[in-house]
Amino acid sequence: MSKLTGKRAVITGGGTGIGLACASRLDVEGIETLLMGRDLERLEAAAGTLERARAIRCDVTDDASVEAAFKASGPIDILINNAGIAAACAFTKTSMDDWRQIQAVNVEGLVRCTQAVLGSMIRADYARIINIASIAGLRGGAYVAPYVASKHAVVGLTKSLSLEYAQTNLTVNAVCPGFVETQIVEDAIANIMAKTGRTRDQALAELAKENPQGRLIQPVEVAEAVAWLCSPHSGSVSGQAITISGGAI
């Protein structure tokens, strides 16, 4: 039996991607697992693909959406700011709605999330915050500022809260993966097809070049990351920006 096993965490975003892959993984642990998102028939498919999971609708730009979704919940042991989205364009034709609604995801709904345990996670015998960041988090990036620097206050906003609840058993990492293979680089292909008439594939090694091993990272491997900072022996962490990112830098 895993050390983890009764333990309940909530994965923000958790229908697709890097949210369900870490759902199953922790699912392997012995994890209950609340799967949050706006899309409540896909999350209760995803949850219905698992042993210990459960589906809960929650906007995270929404302070009445988040507060009823924590209350169903019960408490909580592992949170995974997962929620998130991007944009390309070039930073002069960025709207400020486009600015809004991109911080407003990526770095106000996790701060809605994260305020919403705190309390019951600082008088906690063990309790993990884990916020998917990205290398844009670590680094610049053209035609990507509004989720740059998005990213960069999620970086940011994980090693302040990891110093300011040192003392508590509460730890506070973030992950860092490149271009993962998702609905979102999907969405970015996509886009580099239309604006700049390349085929699929070539707009594939546009992103893939990115990484040093030349590929798009994997759920699966974010997710083996996360399950590892919500170990027990993980407890020495926190304040951490973790890459996954085939090496780069």
Ligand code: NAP
Contents of the next structure:
Amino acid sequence: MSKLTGKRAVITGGGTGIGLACASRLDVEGIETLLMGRDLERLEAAAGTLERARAIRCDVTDDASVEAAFKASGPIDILINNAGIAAACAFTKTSMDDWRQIQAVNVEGLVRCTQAVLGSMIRADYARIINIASIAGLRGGAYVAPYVASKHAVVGLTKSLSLEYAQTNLTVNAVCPGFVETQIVEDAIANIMAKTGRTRDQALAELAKENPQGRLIQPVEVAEAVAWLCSPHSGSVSGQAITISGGAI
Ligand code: NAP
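What does the same protein look like in the form predicted together with the named molecule, given that the last one was the form predicted on its own?
So here's everything in the complex, that chain up top.
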């Protein structure tokens, strides 16, 4: 039996990609996972592939939806703030609505979910918040300014909350992947193909070369770092932004 058996984790965006990989990895540890997102049917299908998972509808941009979802989840030990969106566009063509949409999910959604659990987490004898940021939270990137700004905010929030609650048993860390083989990257490939006329292989190569290892990261590799941060023995690791990027920073 794992030391984490019986713990309960909320994973926002838990029905797909990195979120689902985290849920699968935590399931192996005996952790009950509560998968949150907007697409309930997809979440339920994902939960059905795991032993201890439940789907809960939640739009992280909506106060009432988050309040209802965390009421339905009951007390939790681990929050994985993973829900996120990305878009690529020249900054001169970025409207304020485009800007707000990305911040609303990637930053404000994370703040909303974190505030929903913080009160109980800072009184608990074990608690973890893990924010799925990005290497875009550590460096700049052309044509993705709103996304880069949102992920820098996630890293900044992680460091600040880690210090603010350092005297409790809560740790707050960020995981910063490079390009991971998920729907977000599929969309990026389609965008490059549409805007530049490159083939799929050329577009994929363009993204893979950002990683010194020359490949896309697999979701399970991100999930492994998340599982380590959940370990009871990782209690002195807090305020960190851990890159999962084949050496890229
Ligand atoms: P993904 O499969 O598209 O996952 C995004 C998830 O976010 C979906 O499950 C989606 O679920 C959820 N989501 C989006 N808007 C939401 C909202 N308003 N409320 C609740 N959930 C919402 O892509 P992914 O790559 O696994 O992305 C997961 C996280 O990793 C994101 O934060 C992303 O920025 C980060 N990341 C990804 C990469 C990469 O290369 N793939 C690299 C670095 C960081 P619903 O549609 O059901 O709401």
